[in-house]
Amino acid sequence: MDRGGWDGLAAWRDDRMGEEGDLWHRAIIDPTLLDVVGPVRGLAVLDLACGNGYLTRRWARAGATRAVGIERSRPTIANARRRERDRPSGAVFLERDAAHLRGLSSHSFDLVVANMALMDIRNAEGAIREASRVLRPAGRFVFSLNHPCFDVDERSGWLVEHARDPRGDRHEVVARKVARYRDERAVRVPWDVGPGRVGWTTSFHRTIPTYARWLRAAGLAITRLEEPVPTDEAVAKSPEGRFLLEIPLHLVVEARPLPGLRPDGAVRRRGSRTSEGTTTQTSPR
C-alpha cells in the first residue's frame, strides 16, 4: 500500500468503518464476502490488511480458535489494538506486511482473508504467496477486490441515460463505459476525508488472469467467483446502489491449494518424484 498515504487516513478510516464497517462495506461487499467465508467457529483465521479490525473481532467472537489480523500501517494497527483493549475478542493484531509475514509458520492457519486489499498492496503477488504458504492443505483464501472488469480507476464510469420503451413509457438505462482494460498501472486514489480536505493513497489496477496467474503460481485454485449484490439498505442510501444492481463493481473469490500443484504453478507429473524422494500419482493436465 501507499504506507505514507494510509498513515495519514488512518484515524479518519477508522471512525468511518466502526464495528461493522462503512456503507459500502456493510451494505455491499460484506454480506457476499461472509457468505463465502462461512462459518469460522473451530478455525484459525488470518485477516490480511485488516484495517481497524472490525472483521477479525468478528471471527473471534464467532468462534474462532485463532483471529490474527495483519496491517502494515502503524497508526492503523494502532487503532485495531486500541479497539480490542475497550472491547476484548481475544483477536491478536500484528504489524506486517501482507507479502512478507514473518513470524507466522507455514500451513498454520486454516481460513486467509483480505478483504478489498489486493488491488491496494504493491507487491499482491507475494502477498498471494504468502497466503497459500501460511495455508493448512485443506484451508482457503477468499478475498474481495475491485471488479477488475468494471473498475477501472478514473477509466471507468457510470452511463445512465432515459429511453422510452414500446408503449412510450420512459425508463432508465444503465451502462458501465470501461477504457484500457488491459493497461496496468498504478494510479493515486483520492479520499474525501472533510470538507476541503482530500487523502490521497496508491491503488493497482490488474486485469483478472493476471490475479489467476498469481493464484496458481501459488499453487492455489480458483474454486468459486461471486460478484456482490447491493442489500436494499445500499440502495436506499447510496446514489450507485441501483446501479450495482445490474453491473458489479466488486469481486469476490475463493481459492484453495490445488493437489499436485507446486506453489511454482507446475502440475507434477505421474511418476515424477518430491523434493523428499518419493513418487507422486498425480496425472497429467
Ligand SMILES: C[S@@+](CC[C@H](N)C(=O)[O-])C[C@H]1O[C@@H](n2cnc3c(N)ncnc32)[C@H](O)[C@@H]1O
The other form holds:
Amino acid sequence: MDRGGWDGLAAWRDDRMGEEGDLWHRAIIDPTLLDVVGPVRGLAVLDLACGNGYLTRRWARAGATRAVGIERSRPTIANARRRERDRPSGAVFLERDAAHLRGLSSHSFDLVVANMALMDIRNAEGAIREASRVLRPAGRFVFSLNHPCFDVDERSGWLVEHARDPRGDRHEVVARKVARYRDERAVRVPWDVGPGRVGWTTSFHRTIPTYARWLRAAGLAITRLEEPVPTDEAVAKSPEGRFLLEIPLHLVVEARPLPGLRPDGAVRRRGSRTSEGTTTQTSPR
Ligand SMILES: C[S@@+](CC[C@H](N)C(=O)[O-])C[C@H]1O[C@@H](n2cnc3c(N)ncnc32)[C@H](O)[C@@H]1O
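The form predicted in complex with this ligand, contrasted with the form predicted on its own above:
Shown next: the complete complex, the earlier chain at its head.
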C-alpha cells in the first residue's frame, strides 16, 4: 500500500528526531508550536501523525491526563512504541489514518495537535473533520504546516543578491521566489538520507483559503496564527537560518470549535425557525 513514502524513511527519521526533534523542529518550528499549545497538565492530548512520538511523550511527561499518538506508517509507529517501551512516559501509540480515527470517541480530547503533517496527508480535509469530531467543545486544534505562501516545494526557492547601501557597504538582499501558488497538487519531496541517497515522500500543496475552508466546514474557527521565527541555534547551524529571520517557511495555527458554527460550516441563526420547527441554516457570508 502507498503510504506516501514514509515507511521507507521511518528509521532515518527516528534517528534524526530522537527525543527532542531535529534542528528544524527543535530550533524553528517547535518553540512556536509549544508556545501556542501552552501547558498540557490535566489535558487529554491527541498527536495526529505523530512520527516517532517525541512530542506525544513530551506531553505525557508534562502531565497530560492522556497522551495518544496516531500514525499511518507502521514502521514509524513501531519506533514510537519502542521508544515508549524503553523509556515509559505513559503515552499510547495507535496505527491509524488521521482521516479515520477508529475507536477514538467524539468529544474526548482537550487538545489535538498535528505538527508538520497536514500537508503530508492526502485527505487532510477528513483529518481536520476527525480532529474536530474528537475535540471537546472547549478544546483546541493546533497544527503547523510548511507555509503555503512561501514553501511551494519544487516551485519555490531563495533568491539571494548583494547590494550596496548608501554608505557603499555591501549587504545581502534575501527574497523568496514562488511560482504557481494557486496550483494545488501532489508533489514529490526529496529527503537527503545519506551520501548520494535520496528518499521521496508525497506532499500536497494547498492554498491558505483551502485550509481555512476545511476548518470552517469542520466547525472550527482560527483563533491564532503564527509564523515561527528561528532561534539563535537555527541561525547559527542552518544555512537557511538567517533567511528565515526575514521570510518564514512555516505557519502555526490554532483553531477552536465555534459555538453556533455547525460541522458543515453553516451558521445557526439564534432563534430562527423554519416552518417545520427546525433551526434555519443561513449562509454565513
Ligand atoms: C513530516 S512527518 C511529521 C511527523 C511528526 N508530526 C513530526 O513532526 O515529527 C509527516 C507524518 O505524517 C504521517 N502521515 C501521512 N499521512 C497520514 C495519514 N493519512 N494518517 C496518519 N499519519 C499520516 C507520515 O507517516 C509522517 O510520519
